[in-house]
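Presented below, as structure tokens, is a lone chain in the form predicted on its own.
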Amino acid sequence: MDVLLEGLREALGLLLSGDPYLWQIIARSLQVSGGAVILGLLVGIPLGTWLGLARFPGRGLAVALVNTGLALPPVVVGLFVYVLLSRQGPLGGLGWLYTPSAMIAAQFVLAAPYVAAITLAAVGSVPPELRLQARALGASRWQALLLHLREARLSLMAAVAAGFGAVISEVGAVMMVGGNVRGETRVITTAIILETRRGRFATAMALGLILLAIAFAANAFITRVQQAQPRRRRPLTS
């Protein structure tokens, strides 16, 4: 009780101070889980439309191994980027290995299934009427998909959701990877491990206090957009 206390009080005092060291961590794990996010919006929520709407042989697979991107090891998804990446892997010219580029790659492949699979599962829960009532009151068939992903937007920003979390909070990957290089690599989560094996388990409480306060605020942020949206449909005609 009394580390937690204490990693409470240094916390405060860290953040209050202004140190630079820790305001560099923050960024730097903004930045990665951010970037590693966005990118798994830009792949997850096509694919996962995709999935739920169309219908082909196979779909059953698709959508099985999408799921299983859910249960993807952090550490294995390190490796392969890290395989990858490396001076003998195919991608190795990219010169990437041990930089915040390796590091949002790595914590995209884990995103992006979240992502996926979320943006599936809302499509799915639209009925299908809706698009084809759209289509027969002359609306295009884009028009009718975004008036199919609207209704499901609320579902979507749970997707948003899981996919920060899942990165956010990741170590085994962005340690592989990143290599925890002070004013380069080094994230909360990774600096967490360090401080504790320092045996500064006071100021990883604090650094875990702090990862907590930014998870707590995304996710807040995130339920506040969903309950401003309005959850009556709109007609389709006037």
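Here the rigid core means the biggest group of C-alpha atoms that line up within 1.5 Å when the two forms are laid on top of each other. Numbering follows the first chain given and starts at 1. Small disclaimer: the values here were computed from a predicted structure and weren't measured. First, how it differs from the form predicted in complex with the partner chain.
- For Phe216, a C-alpha deviation of 2 angstroms or more is recorded between these two forms after rigid-core alignment.
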Contents of the next structure:
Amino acid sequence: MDVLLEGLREALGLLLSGDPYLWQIIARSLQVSGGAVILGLLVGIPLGTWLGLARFPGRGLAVALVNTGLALPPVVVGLFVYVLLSRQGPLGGLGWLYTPSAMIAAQFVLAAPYVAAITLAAVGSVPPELRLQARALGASRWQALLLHLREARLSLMAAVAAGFGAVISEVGAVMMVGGNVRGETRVITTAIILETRRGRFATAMALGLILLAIAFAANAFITRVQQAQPRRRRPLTS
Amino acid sequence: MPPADRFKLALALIFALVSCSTGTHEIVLASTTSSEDSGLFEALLPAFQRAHPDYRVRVIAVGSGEALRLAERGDADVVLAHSPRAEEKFMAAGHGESQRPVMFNDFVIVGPEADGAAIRGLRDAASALARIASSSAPFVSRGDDSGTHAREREVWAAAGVRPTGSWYVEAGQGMGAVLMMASEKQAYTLTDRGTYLSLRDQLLLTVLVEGDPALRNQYSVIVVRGAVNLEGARAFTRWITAPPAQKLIGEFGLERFGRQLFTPNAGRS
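Could I see the form predicted in complex with the partner chain next, after the form predicted on its own?
Now the complete complex, all chains and molecules, led by this one.
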């Protein structure tokens, strides 16, 4: 009990004192996971929109594959990215292994399916009449599509939050391809493992509190979006 | 069989499986990543199991520093560590009931074949590290308070260098992961010989400095005072320091690597 309470008190002290080691790790986590989610958006939104609106043979299989992507085990993604980027691997020439770039690449693979799957669900939930009406009123295909996405924008923001929440708390892939190098590739999750192993519970707990706060913020946002949606749709159909 | 009975049977089976892994005869051995990564336990533990069928050994492979801390908190019954200074403190604080030498091997400095810092063949580890520092050649440190990390810091201190800068990479990982990283980065690192040999085929690294007495790596077994499974811990210690196990330790590696990885020395000290 003492370990827990004292650790928590010390953890708060460390956070408030602006300990540079801690805040550098937090910044690196936000940079890596943020970068991965932004890249995930660039790929996931077009992919999800296309799968949500297009009708083609094999679409069911494609949707199933995207949904499977939600359950990709981070260590397996880490393994494949490691092998790709290692010296003897096909992309070894990039020199990315053990750099933040490798971590962003691995987390991108994890985040993109989140964005695609939630986008897919979001565009599917907007009534298709909306687009037909817009076309009838003279909008071009692209204008109609943009209107459609605008209607789904809250869900898309939820996609960002869900993807971010998933990758920032992931440890397997970043440990393998980043290597937990101090000052370079050490992020919140890998630092928690190391600091716990070294018996520096206060530092580990301080990082844990931050991670919990981030996860809470992301999920609070998703919950709000989910609860807000039914009320938003009514004026549309009138 | 009706579904309800099948369900009960399944529950009973799961329960049986779970409970046999948490029996009172379990010995928790906190050890070092270097002895785990070299494959020594895979060779030793089956023999212990044959000699003591009542006990099960669960190995927790962590750095020596963490192994001792685990033991201090009562989360381990017996410790196999290789961090003499930390062990001395541990014993002095009264956390250990007994401490006995088991075996030794040595640390070596490995690095890329090209050897940019020109340390090949130096007999003195400290001057090798000093050369690496002065040429800012990349060096990967364990950075995890393990026994190997402790020794590395001692050698840096002997060299009179405080390693800082972008060439000094603090990995915060186990020995195997650090060797892989050094190989990828074509960097130098300090490693125990056993882990290096067991991974040699995957590594683009070669032994550059060896044989300095400052690089001797002594392993000791410590029975934790007031251990949950004190009898088991004592039995394990008696077993690993007795001639049959000592012989196994001396033979370990001959077949796979063509050389002895550890020299047993429980009889002497």
